[in-house]
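The chain below stands alone and is given as structure tokens, in the form predicted on its own.
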Amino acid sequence: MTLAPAENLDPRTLLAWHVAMGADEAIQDDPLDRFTAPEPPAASTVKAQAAPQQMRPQSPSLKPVAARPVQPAEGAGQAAAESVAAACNSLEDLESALKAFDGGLLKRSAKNTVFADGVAGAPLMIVGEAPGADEDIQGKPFVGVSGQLLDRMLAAAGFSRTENTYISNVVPWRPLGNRTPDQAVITMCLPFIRRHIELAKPKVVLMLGGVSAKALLNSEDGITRLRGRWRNIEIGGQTFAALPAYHPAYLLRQPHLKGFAWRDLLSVREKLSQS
């Protein structure tokens, strides 16, 4: 397959793409080239430069920048981040302390911190991957195609973020490209969502995906092993029934699974019966 080159391409088309891969500023007109070393100055410049200081006119609109401090690219890592969530006594607490706190160049890169949308203190708590780009711009977890496939799914079992259901994210934030977070990402993230149920006191969460899964659970089985059976998840003192399921995005390329996630929402709504 020949790739058009990328003059030829759409503009619109260029430039979504571009931003979908974290290339969203402009700095220059021109591409600056670094690698290639400058040509020698004239003699007359050597000259010029070499002239006393107060032969040249300074200007009074010019001052001094002071360099700003490296920011470290991992973040404030996870001993910060169990201090932090640990002082937060309330969701809104929470919200305020994981929009202050350093996420690194993954919070860096992202438009927003997505902590979650529906009805706090809901029976059921979703925990979802990540962000996707839609997500990032809204600012609300689960409004691409893949949540509306979710919602979709969850008003046929009777459930809605309007009314009875809560969802976040195990990572607030998303990854450039929609990669999946790496796990020093997730490792940090982990304190604020595990506080964050504590907080939401749902009487069942479903985990969405295997990052979701494997991180709460402590887990290295991947999805399709873990799907379909309840666990409990110890937080706080507090026991939560938790139950792993496919990502609505993954249900996406694989449509074939859907009836699977439908009998773990038949078996999500069993347990609220119960309870």
Ligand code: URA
Contents of the next structure:
Amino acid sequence: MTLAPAENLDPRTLLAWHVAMGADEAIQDDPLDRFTAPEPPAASTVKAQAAPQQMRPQSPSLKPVAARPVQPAEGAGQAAAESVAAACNSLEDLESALKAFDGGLLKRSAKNTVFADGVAGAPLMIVGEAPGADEDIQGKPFVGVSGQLLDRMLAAAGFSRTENTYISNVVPWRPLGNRTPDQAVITMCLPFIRRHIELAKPKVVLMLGGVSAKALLNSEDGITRLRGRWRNIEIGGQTFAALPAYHPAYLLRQPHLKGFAWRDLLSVREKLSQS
Ligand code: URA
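Provide the structure of the form predicted in complex with the named molecule, given the form predicted on its own shown above.
Shown next: the complete complex, the earlier chain at its head.
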């Protein structure tokens, strides 16, 4: 097979490659046309210009600039999250605390802290994995294509985020390139979502996808094994009935599994009718 030299590649192919690698967002509002931008000076010219300056004695009036403290990439960590979350006594407190929390590189690369949507205090609380690009932009969970499928499924079973459903995620910041969040990030965010459930006091928690179910149930099992079986989550002396189910993004890729999702939603209805 003969490969075309890289410079002959169709720009659309290169763009598709960048998007696939996770570089799927512009970092400036206005595009920069690098074909018409002036050529940067050659490295040798820059060196030649810089050299005499380096020799110049420093002016006594110039104050040294203090180095900025390096923020750890991994963020403040689980112990800090635990104590910050425990000190919050309302959902509003928790949201503010999460917005002020050092969530590391992940938070710094996100546009928004995606806290929740729907009716706080609703009987059904849904917990997904982490925001995607649309959620990051709008600051609300499940508003992209998988969210639209979720809304349709909920409506068919008599639920809606405007009436009786509250929605959040394990991780409130969008992982770059829509990757699965790292275990360290999940561990750090866990105290927040547990406190979130404790304060929202739903009758039933529906965990969408393996990340959510494994984190909240502290399980190593995959979602195929976990889904459809009721479990309890114990938080601060309260017990929450919790059901793992397939994530709508997975159902978009595996539509033949939608029957299981329907069964799970009916099971949630049944559980709520008993409570
Ligand atoms: N997937 C999730 O798990 N959560 C969202 O908010 C969006 C997509």
